[in-house]
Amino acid sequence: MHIPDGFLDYTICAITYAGSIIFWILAFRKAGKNLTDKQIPLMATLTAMFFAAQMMNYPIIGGTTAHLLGGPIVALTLGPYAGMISMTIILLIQALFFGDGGITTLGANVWNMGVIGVFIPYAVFVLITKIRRSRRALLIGAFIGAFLGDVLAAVFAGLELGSSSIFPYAAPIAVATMGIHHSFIGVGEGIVTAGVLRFLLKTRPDLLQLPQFKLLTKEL
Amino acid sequence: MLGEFLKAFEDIMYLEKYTESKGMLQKINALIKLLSLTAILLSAVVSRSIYSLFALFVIVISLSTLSRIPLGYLLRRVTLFIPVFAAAIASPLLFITPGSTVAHINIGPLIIQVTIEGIEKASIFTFRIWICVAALNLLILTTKFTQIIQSMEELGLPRIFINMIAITYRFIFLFINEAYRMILAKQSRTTRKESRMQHLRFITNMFSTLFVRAYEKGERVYSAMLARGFNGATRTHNHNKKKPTDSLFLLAVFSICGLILSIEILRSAGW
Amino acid sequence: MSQNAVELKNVRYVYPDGLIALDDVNLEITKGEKVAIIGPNGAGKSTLLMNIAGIIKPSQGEINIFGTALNDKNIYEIRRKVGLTFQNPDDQLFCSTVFEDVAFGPTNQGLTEDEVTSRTKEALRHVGLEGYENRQPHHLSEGEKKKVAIATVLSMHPRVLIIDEPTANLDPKSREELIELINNLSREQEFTLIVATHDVEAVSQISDRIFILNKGRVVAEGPVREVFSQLNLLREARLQPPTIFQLFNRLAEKGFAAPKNMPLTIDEALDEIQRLRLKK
C-alpha cells in the first residue's frame, strides 16, 4: 500500500501533493486551534504507538499477511484532522526512515492512507451513528467505516498507479487488484477498529473523546 | 509476525553505522541533499529511455562508493523487496506486450511468445524503480533523523508539526520494544496454532493496551515539559549552518538531471 | 526572612476521580538539607513531589518555595528554581538526541545559544557524560538515561534538586555509580536535595533526614538512624530499615553491647566491629 519512488509519473505525484497540501493546511487550521500544549506530547505518544501497532500483520488468504493501514483507528480516537496530521507524521517517518514509500511518492500515500484513509472512515462513522444511537451502532459504524476507508485508500492507490505511463497497466486492472486485495485487509482491519473501540469504550472511556462516544457515556 | 519487528531493530541499530562514517554525502547539509535526490528520483521519473536511467544509475552508485557504503551492502538492501517485487509485476509484460518474438515457450498446444518490446518495458520498469529506492536508501544510509526534522525545520513546516515529529519519533523505538515484548509474552503462552480470529484479537488487545499506556505517557512527558518551563513557545537553536560545497554539490547534481532531463524531452518531442 | 527552601502547609491533593493522593501534608525543608521521601508504591511520593515542583496544584493549602507562595503567576519563576527528576527517564527524555534534551530547559529561559551550549555541556560534564551531545536517548542504557534526565534538570540551575526514585531498575554497578554521583553534586553544589525512593539502604548514604509517607499522610520525620529506629511505624509503611541496620538490632537483642549509633552502611558496621574488637 505503500507506494514507492518509480511507480507514479511526476503529474500524478503533483496532482496528489497538492490535494494532500491542501487537507493538510485545512487540518492545520482545524486542529491548531484545538491543540492546546498538552496536545502535543499527547499526539506524538499517540502517534508512536500507532506506528508499533500498525507493525502488526495478521494472515488474510492464500497465506499472505498484511498490515493494518491505521487511519481508521486514528480517525475515531483523535478525529479526522489531528488524525490526518498524525497519519502524515507516521508516513513520513516510514518513507524517511524505514523506506516504506516514497519522497515523491509521499503526497498519494498521505492522500490515500492519511484523507481517505481518515476521512472516509469517519464520515461513515458518523453517518451511520446519526441513524442510531446505540453502542452496538457505534461498532458497526467503526467497522464498516474501516472497511470502506481502507477500500476506497486501495482504489486510489489503484488510480494513481493505473493513470501513470510509468507503470505497465491500465487504471482498471489497477484498480481491480488492489481493491479486491484491500477488502480481505479492510475486514480484519474493521475487526480490529471496532474491537479498540469496544475495548476503550469499557475500561477507559474517558480517552475517547469524538461527541457521538461522549454522547453515549453520558447515556450510560 | 515477528520478523517485522526484528528488521526494525536491525534498521535502528545499523542504520547509523553508515551515518556515522565520514564519506562525501554524510558532510552534505540534509536540506541539500533532500533536495539533491528528489532532483534524481523526479529525473528517473521523468526518464524513459535506458541511457538516461544508466545515467543516473551511475550517478547513484557512486555517490554511494564516495559516502563508503559498502556496495554488496547497497544492493543487498536495495534489491531485496521492491525491485524484485516489481520484476514480478513486471514479468507478464514480457508475454503479453506485442513486438518481435525472440523466443517461444510450447506448453502443450499452447504457444507463448516472448518479445524483444516485452523484456525492453519490464526491465525499464525495473530498473527506474531499482535507482529509485537506491536514491532513497543513500538519504536514508548517510543521514540521521534528527537532521531530517531540522531540514523540514528550514524549510518552514510549522513549529507544532516540527514538535510533533520529533517527539514521535523518540518514541516510536519505545513502543515497538513494547510490543515486541508482548508478542514474546503472548507467543511464550501459545501452544496450539491460532484460528485467524483468535490472531485479530490478540492485536485487538495489544492495539488497546498499548493504546491506554501511549495515553497515559503522553501526560507524563507533558509534566517533564512542564517541569522544565515549557510555556507553550519552543524555541530551539539550529545548528545546520550550510557550506559553499554544499551549494557547490546541489548546483552539480541539479545541471545533471537538468541535462538528462532536457534530453529526455528534446527525445519526447522527436528528437 | 525564612531558612525554609521548601515548606508545605496542610496540603492536600485529591485526583480528579477522586483518589486522596495526599492529606493535610506539612514538611519543612531548609536550605541546603538533603532529605528523603520514602513510602509504599502508591503512597504519594510521586504526587507530592509534583505538587512542590509546580506541575500540579494542590487541592488545598500552601506551598512556599524560598519563602514565596506558589501561584498561578510565579508558577514559571518557581518551576525554574525548582527541578524535578521523573522517575522513568523515559518520560523525562523526549528529544531525539541528548543535547536536545538537555538544552530544552536552558532553552525554554530564554538563554542565548552560546549560554545555552555552555549549560548544556557543563550539565552532562556533571553527570559524567561529555561527549554524549549527539547520542539518541533511545540508545543510552538505563543508568545513561538516569545520568542524562538528572543532567536535564541540571542544566537549568535549579537551586532545589528533586529526584524521583534514583535508583530503580539500576543493576547494581549503574545504582552505585548514581549514588555517587547524586552525593558528588551535593557537595559541589548548593542545592537542596529532596530523593523519593524506598531503597532504604541508598537513602542513608544520599540523605540526613528523612520523612516516611505513608497513604498521602507524613508518620514519620527526623534525622536517619532515629526514624529507622521505629520499626513499628516502618512495619505500617510496607518497610524496612537496612540490613545491616537490622543486623546490628537483632544483635542488640541478643545480648550483644548495642553501639551508640546502630550502623547504616557497610563502611559504618565495619568501623564498629572494629571498635568492638579492639575493646577486647
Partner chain sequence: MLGEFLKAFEDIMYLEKYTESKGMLQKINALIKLLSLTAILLSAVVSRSIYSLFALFVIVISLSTLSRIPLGYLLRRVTLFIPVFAAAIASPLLFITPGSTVAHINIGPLIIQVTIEGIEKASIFTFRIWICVAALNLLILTTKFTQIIQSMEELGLPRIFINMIAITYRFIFLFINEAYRMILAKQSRTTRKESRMQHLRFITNMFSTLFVRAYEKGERVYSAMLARGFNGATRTHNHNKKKPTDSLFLLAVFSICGLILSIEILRSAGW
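Note that the rigid core is defined as the largest set of C-alphas that superpose within 1.5 Å between two forms. No experiment lies behind these values; they were computed from the predicted model shown. Numbering follows the first chain given and starts at 1. Compared with the form predicted alone:
- Once you line up the core between these two forms, the Cα of Gln39 ends up 2 Å or more from where it was.
- Shown in the overlay between these two forms, fitted on the rigid core, is a CA shift at Ile166 smaller than 2 Å.
- Shown in the overlay between these two forms, fitted on the rigid core, is a CA shift at Phe156 smaller than 2 Å.
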Given for the second form:
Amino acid sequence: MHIPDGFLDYTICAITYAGSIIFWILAFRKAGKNLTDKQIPLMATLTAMFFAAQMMNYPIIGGTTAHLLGGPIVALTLGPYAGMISMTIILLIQALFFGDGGITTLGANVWNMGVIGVFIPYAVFVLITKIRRSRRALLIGAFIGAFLGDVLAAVFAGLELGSSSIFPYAAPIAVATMGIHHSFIGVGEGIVTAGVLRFLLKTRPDLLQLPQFKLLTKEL
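To complete the pair, please output the form predicted alone; the form predicted together with the partner chain was given just before.
We keep it simple here and write out only the one chain, dropping partners and molecules.
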C-alpha cells in the first residue's frame, strides 16, 4: 500500500496532496474538540501498535506493498478525524526514517490509508448500526467497514499507480493486483477491528465516545 517516491507523476501527487490537505485541516480542527484526555493514551497506543503492524509488509507489484492498515480501529474507537491524524503520523515517520513510502507520494498514501481507509469504515459502521442497534451489529459493522476500507484504499492506490505516466503497469493490472491482495488482508483487518472493539466494550466502554457506543451502553 505504501507508494514510494518516483512511482507517481507530479500531477497525481499534486491532486492527492490537495485532497489530503483538505482532510488534514478538518481533522486537526475536529479532533482537538472531540478527543478527551483519557482517550489520548489510547490513540498513542493504537498508533504505535499499527505502526509496527504496517512495518510487517510484503511486496506485490512494482515495489508497492500489502499490509494491515489500522485506520479502521482508530476511526471506530476515537472517530475518523483522530484516525486520519494517527495514519498521518505513522506514514510520515515511516517515510522519513524507514524509507517505507515517500514524501512526494505522502499525499497519495495519506489519501488512501488516512482518508479512504478511515472514513469509509466509519461511514459503513455508522450506516449498519443505524439500521440495527445491538452489540452484534456493532461488531458486524466494524468487520464489514474495515474490510471495505482496506479494499477500497488498495483500489485507489492501484488507480493512482496505473494512471501515472511513470508506473510501468496499466490501471486494470494495478487495481486488480492491489485489490485481490488486500481483500485477503481486509478479512484480517476486519477480525482485528471487531476483536479490539469487543475487548473495549467489555473492559473500557468509557473510552468509546461515538454515539452508537453510548446508546448501546445505556441500553445494556
